[in-house]
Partner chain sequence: MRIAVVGAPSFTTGFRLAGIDEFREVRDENKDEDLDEAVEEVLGMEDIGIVVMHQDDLDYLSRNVREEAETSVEPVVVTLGGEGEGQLRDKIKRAIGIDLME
Amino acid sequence: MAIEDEVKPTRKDLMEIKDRIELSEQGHETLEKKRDGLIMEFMEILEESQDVRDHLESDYDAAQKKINKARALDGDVAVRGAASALAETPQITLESKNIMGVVVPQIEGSKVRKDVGERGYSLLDTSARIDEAAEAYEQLIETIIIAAEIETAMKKMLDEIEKTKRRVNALEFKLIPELKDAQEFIELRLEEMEREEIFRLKKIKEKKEQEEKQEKQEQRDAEEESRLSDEASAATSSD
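Output structure of the single chain, in the form predicted alone:
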């Protein structure tokens, strides 16, 4: 739809357009700052994520080596028996925190790390290799919990960054230019209307002056006619 079909060339509409432009530019500046802040926070989390991924990979490899060694030397029966003796499984608690207006999860794990006596199996029936494997997997679970929190935060931050970028672009490349085009149209139309009004008033003034001039001329003609008539009457009377 053409701009002239959307706005009215009035001073009231012009003031409203100017207010909307000012508000949109302020919003654009605020969103740009938010976008830049989110990107900085995301980069920090991304760096932390890389470290956690490295730890996750190394912890997984270490746990696999420990469990494979225990299976090879103590047997699958002993390993499975120790695993099935676990009385308390790890617990996950979900909370939330706010980063630049983005709510991200805060994951806390409990009952993950256990002392040797808390794992449920008999120390006399198991070897140190099983203890080492259990400890390695406890470490792996802790790293998985941290990784889950960071990866989820990254996804939410990235979604918010993309959403903010779309809003910034919509203001910068669509709404603000359209509003400025509307402002320019109204200003030009008002100038044109003002010129037309000046021209109209000038014509009215010229017409009024012409009518006054004609009226004065008619009055002079009437006076002259009256004078001539009076002189003719006087001459007739003297004869």
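Taking the form predicted alone as the starting point, write out the structure of the form predicted in complex with the partner chain.
Single chain only below; no partners, no other molecules.
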């Protein structure tokens, strides 16, 4: 790894990296909590979703049976005729709810269930079987609206869980280890530099001592020489 190229082994960089590690660790902890919280919330929704799925299937089967019966006994044309006479359309309104930072929709349906009189087709020309089929489908739509709300929430939460998980893993296995490596590199490098410095100082000291020694020696030699020459001159003068 090219940590050596990216960071400079200085005390300033070391302090910066220490700060970043602290921040990353805090972030990691927070994100981990968020992930666990999201998974807990998701589990709750999952249970609900399984119930709704079951309802959806049974409502769909019931509605299909009823419309098939109407079709068989009243004829396809009568059913289609009644279907195209409808005036009121079911409406849905979306509101949003916040679950741990995930915005999930709350869907509410209106005008889903209608009275026989509100359905738009003539009661005289159609049979009770068509009424029953229409009612069964109204029930089905209500369940579909609940299922849509829950499934959207699940999709959104799963996306968020995946995103959070990826962030937690990136911090845990990539960023924090890299920063720690960088910290170790700088610390080792600084220690090495310190040792080199001590060694260099020692060397300089030794050299200085040697130089002083030499100087002293030279001085002594010079003194000796001058003494000898003084003695020699004294001897010649006494002669």
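Residue numbers count along the first chain shown, from 1. Worth saying up front: this structure is predicted, and the values here are computed from it rather than measured. By rigid core we mean the largest C-alpha set that fits within 1.5 Å across both forms.
Relative to the superposed core, T152 undergoes a C-alpha shift smaller than 2 Å between the two forms.
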